[in-house]
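We begin with a single chain expressed as structure tokens, specifically the form predicted on its own.
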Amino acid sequence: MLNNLHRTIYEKGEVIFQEGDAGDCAYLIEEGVVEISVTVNGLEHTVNQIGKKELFGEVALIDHMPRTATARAQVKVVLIIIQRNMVNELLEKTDPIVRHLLLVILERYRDRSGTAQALSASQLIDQADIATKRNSIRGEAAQKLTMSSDIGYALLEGEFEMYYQPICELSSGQVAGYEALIRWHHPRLGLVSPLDFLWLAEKTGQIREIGFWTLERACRDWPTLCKSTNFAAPFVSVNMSPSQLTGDSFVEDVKSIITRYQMPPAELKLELTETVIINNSELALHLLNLLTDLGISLAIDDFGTGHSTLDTLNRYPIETIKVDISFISTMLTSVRSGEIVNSSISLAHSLGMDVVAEGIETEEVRNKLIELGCNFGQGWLFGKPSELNNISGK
């Protein structure tokens, strides 16, 4: 066997690894052919022959168990070594559900194939540590799978509810509009925070159905909701997920909903984060232009926390920016936050955009924002999110 950096050369007939050997890497065949064999009743049987660009020994990258087969060079082979530490970080970042499924598959494979030799004492210790980690992954995966199932059931059984938080004109305090915020009254867990389920819905794709449910409910409620404001140009804001902005059918679905509920497009504002744009900038530009062609206005949420803010304002048909609560809450105590808020407001106004400040809790913050020329604000100073039947006329 000859080593050359991350490549290893084996001559014809040379054993690469044997059943029962510690598995700490996988191999990619760059040149040659490798024979894979297993021992049954003391006799070795060839089960596979693999060639160029094929991967073998990959199970060891995931489950840290001994080899279940023997690999031998059938001719001279050149192998690229893939060390376990190269994939450990990727596995750590992989969703626990995916990791759990991988481990279940591997455990069943191990049960079926067995191993050629008993584990040493050190291997038993390693396996105990790995088992502890697996149990943790299994528990998290089970929790996520259960929650995902519950989300699907909640959509079918009407467990989700819509709450509305007022967005007020800062100078007068008059309610100008509302942000639609989903809430989940889980039959066992009680009121579940959106932070505890929307991220999972994003991963599972259920966020698309939740997003359209939210839009439909807001449009349905708007005739009642808009009676609570005398603002000249009232509006309701609905959050849009990156997963929704995937094709022209999204625009058609939005159009269908606003038509069904006779929602005036000019009174609907869709809020998006820069993630929506970063994921697929050209498609986003196309679809957002189609939305504004319908008369719908767009707002950038969490302004100042993204990575391409100036490009976003320059290229996309944005009419409103929402300055993130992290800056608003510290603007009176942090010079940097104060400058960010001031600059954001000035930049937005220079581009003809409105500004909404998020998370206003005190009159001092409100007064400072008025001084800086901010148009609108929302936060507990003006009202917490409430159910429709609890919102009275202003």
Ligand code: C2E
Given for the second form:
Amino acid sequence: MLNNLHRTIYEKGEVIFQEGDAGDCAYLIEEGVVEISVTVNGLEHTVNQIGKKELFGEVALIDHMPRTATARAQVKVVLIIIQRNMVNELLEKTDPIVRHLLLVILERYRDRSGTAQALSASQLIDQADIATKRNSIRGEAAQKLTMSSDIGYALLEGEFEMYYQPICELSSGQVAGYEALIRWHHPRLGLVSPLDFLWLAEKTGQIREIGFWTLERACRDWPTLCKSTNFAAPFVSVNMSPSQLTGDSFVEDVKSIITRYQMPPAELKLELTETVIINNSELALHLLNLLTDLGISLAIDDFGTGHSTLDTLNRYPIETIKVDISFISTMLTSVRSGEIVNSSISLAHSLGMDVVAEGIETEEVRNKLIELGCNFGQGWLFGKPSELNNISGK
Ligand code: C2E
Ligand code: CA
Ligand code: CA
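For comparison with the form predicted on its own, please write out the form predicted in complex with the ligand.
In what comes next, the whole complex appears, and the chain from above leads the way.
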């Protein structure tokens, strides 16, 4: 990125750019003072004098319109040039809502400064190109804003529902517990998959509220759900998103939910991904220890897709690892997947952890997993996620 930054020097009185010039960079003043002026009714007026560490010409970083002011060195100045292409790259990676807001603010600014200019043919083509891009950004932003407002309603209007998928002991096929999986009955879109809205809720912060809702619902449903299994140590497993694990109040809130619903902590398992550990290891370790002190157990979800090692995991109070579906579904056809499954199972067992294989769809896969010593499995072979009524009515 620093390759895009270089210095330039202007002597006293020299024009850096003037009104109408094409702009494709901004400047940071390293030394000296710059005078900014605009022309009104043919007369030039100084509107600002800016000095060290200040930025000017920055609007050109976002759009391709001509300069709306003149910048002149008042004394000898040293400037660092920031090219648009550097910012463009960052802007492309930015959230569409932020991008859209920047463009709207910029349009308003342009409207106010009222610099209608005759544009050349190539500028017109550029403008058309920008307009097309802007429409697509606007569309993306509008879609996200609508979806996020819909999520807010969904929480208020009770449009979410918990489905439960059995997790079985592989050898006997007996149901040992259930994983709680959220579903959204959207009034216009129908049944929406969690993969289509949780990522957004994660960005907007709504995931915290959704997280507590799922935990409450699972605890509330557990007395009914657990009647459908005779397993000696039954459990319900609830997914947790990384951003839930951010402060002590999380542990207090979990405590108050399990107390309110008289949920036996030993029957509650929280599933988290390796991201939680990788992103915030010390805080995560502290909070996870507080949770296990309450008697709750922890599982690492999607194991093998993150970058943690079992050695790292061993520092955490993890009871169960869930080997990711991507390895299970290919373990009979890919030598590499087979090896990953095999070594995950033996390493987990050597650390005293249980293993759940995710996404078992066939008897062949189940049998191979039994052969490898895997204890538990989850997948369509045993049952798809379904509503509480369907399970308790069985
Ligand atoms: P996950 O935690 O890995 O959940 C397992 C996913 O695999 C579920 O998808 C489940 O329906 C699917 N699955 C289970 N067995 C099979 C199988 O045999 N074959 C195939 N092809 N798929 C199988 P689902 O319910 O769509 O959930 C997707 C993801 O959304 C979950 O992945 C989890 O990361 C997230 N999620 C779901 N519910 C919640 C929730 O309440 N809170 C949070 N934070 N995340 C959730
Ligand atoms: Ca899970
Ligand atoms: Ca998983």
